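Just one chain follows, in the form predicted alone, and it is written as structure tokens.
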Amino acid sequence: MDLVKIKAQAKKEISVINNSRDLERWRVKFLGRKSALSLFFANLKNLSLIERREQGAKANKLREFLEELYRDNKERIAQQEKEIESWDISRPGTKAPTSHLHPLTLTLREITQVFSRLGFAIVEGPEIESEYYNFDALRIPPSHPARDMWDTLWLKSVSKKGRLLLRTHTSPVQIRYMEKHQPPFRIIVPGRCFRHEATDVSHDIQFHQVEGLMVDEEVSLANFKDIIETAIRGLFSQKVKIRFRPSYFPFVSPGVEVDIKIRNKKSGAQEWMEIMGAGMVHPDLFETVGYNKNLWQGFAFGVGVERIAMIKYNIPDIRLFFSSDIRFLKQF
């Protein structure tokens, strides 16, 4: 074996060395009486005079670095095996950290959970949405001034049901799951939404809904409000003053807002805050998607999941919940 190889193979065998009997076989192997190293050396004699001068000083380069590499590796393994010996098994170990849900999350779980109870199943829709279903099939066509209230995201491509946005609302899963099911049934959509408007405290480009569904023979608001009564006193786990004021909607006839009473952190006082819009379906909505208007009835409401997590964990800004802050995290 030539120097070259006597190296290479020397270090490549010490690299994974890690106790200190393998170390001594390492030493015997390549410093040892017995070594290729010390036949090379055994072998200059049969040189000529200029050949065991150039092949004697690259061999002595060579057990030089294989020495120094032996000493080195022989201090870390001893470390090494000093801090197992000096290990104390008996000590009680350090706590790995877990993680935890994001409060959006946990919020999500909770409202699903709820309504789960009360015989909705969860359904889920595309981000990316046509024209038609996020507008024109829920009676927002484009000439209708109600498409002011969403400041839509769109996108350049277009489909066969018109150009592509992201969803301003929940609300088209109502439409494509109806295309495809026959009532009755109750169902719940949970999934996130876009808005082109400036941010602040209460407002975001993103966030998140829960929409529901409810259609049967003999549906009424009624209904809902027993249904919707039920479902926030489940949320938050006490008796919450509620109320339900007329509102408009495009897509329910009638529609209505609901509200819960809460205290102002600053002022202390009782005040409403609106945390739901909700209606009963239009007819129109029923001939869309070729249901007999005359036979079905149902309601359909939009929750805000963030809203109901800031009032739940007191936090005072829509923004702190894609902030990545660990701090704010970490309360959760």
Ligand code: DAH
Second form
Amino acid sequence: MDLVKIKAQAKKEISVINNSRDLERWRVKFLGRKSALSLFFANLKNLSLIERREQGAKANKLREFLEELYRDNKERIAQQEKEIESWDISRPGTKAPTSHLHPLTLTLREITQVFSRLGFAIVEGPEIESEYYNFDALRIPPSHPARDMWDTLWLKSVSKKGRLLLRTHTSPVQIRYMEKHQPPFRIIVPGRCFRHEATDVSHDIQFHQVEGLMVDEEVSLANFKDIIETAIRGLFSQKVKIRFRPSYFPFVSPGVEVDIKIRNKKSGAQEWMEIMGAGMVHPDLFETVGYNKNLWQGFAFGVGVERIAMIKYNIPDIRLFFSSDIRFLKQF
Ligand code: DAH
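Write the structure block of the form predicted in complex with the ligand for the protein whose form predicted alone appears above.
Let us now look at the entire complex, which starts with that chain.
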């Protein structure tokens, strides 16, 4: 092998070496006793004196070059190996930022868990709803002033069941479920609702409700009171004070509202806060879905999920939930 080739190959091979074992192999191969260079030196004696001088000088230069190359790389690799050895693999790493659940998801999960334990199945319904399910079947005809209780976002389309809208509450799922199932049953319906409203600290155009519906042969307001008290105590505390107040919703009779006593954040005074509407299912609804209204009884309720979350986590403004403000979200 000639000197130019030896040099080229030595350079090429050393450039990819990254540990001292391979470097030692390289040294033996290019600078060792059996290397091409040593062979070259050994063969010098067969040359004429002039040639021997010339080639000998070249070979010496190459040897110096290779020795220097070796020293430089030895240093580089020693440095690298020292760094690797000083890695402490048991040292805790930098934590990658992890995601977590939104406060509304947490609250929804808690509510559904409490009711699951009480034997309620979880059911869902569409967010785009027809006028029929959202209003008419719930005894809220177009001319009825109670429609004003639900400021509605209407869509342009019309379906077989009337004009389409963004559901203003989860109550339409009561009708949808009863149309397809026979009692006895108990269900809850978590879901998003929409209203065409001016927003403020306690109103947003989108929010969540959990609807509840239990139908059986003998279901009374007393059953409702017991189940709801158990659920509310499960959600807040065993000691929370609960109040049932007469109220009006077209799809129940009698209708009630449920309040719990909470501490006012500013004044520190105790005050009642409404958390749900409820009542005994109106017999007309049973007729609408083809049930025998003399056989079945039931109660229904609708809880505002944001309300519950605001009380539980001390959140002052409902608009924070959908603000995507990372400073808010990071606290949960
Ligand atoms: N859907 C009612 C609302 O959005 C809440 C409600 C009241 C639901 C009474 C019920 C009920 O199931 O029985 O205001």
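Superpose the two forms; the largest set of C-alphas matching within 1.5 Å is the rigid core. Residue numbers count along the first chain shown, from 1. Keep in mind it's a predicted model, so treat the numbers as computed, not measured.
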Query raised in the report: Core-aligned, does residue 312 move its Cα 2 Å or more between the two forms?
Result: no
**Report entry** Core-superposed C-alpha of residue 15 shifting 2 Å or more between the two forms
**Finding:** yes
Requested in this report: For residue 181, state whether the C-alpha moves by 2 Å or more between the two forms after rigid core superposition.
Outcome: no
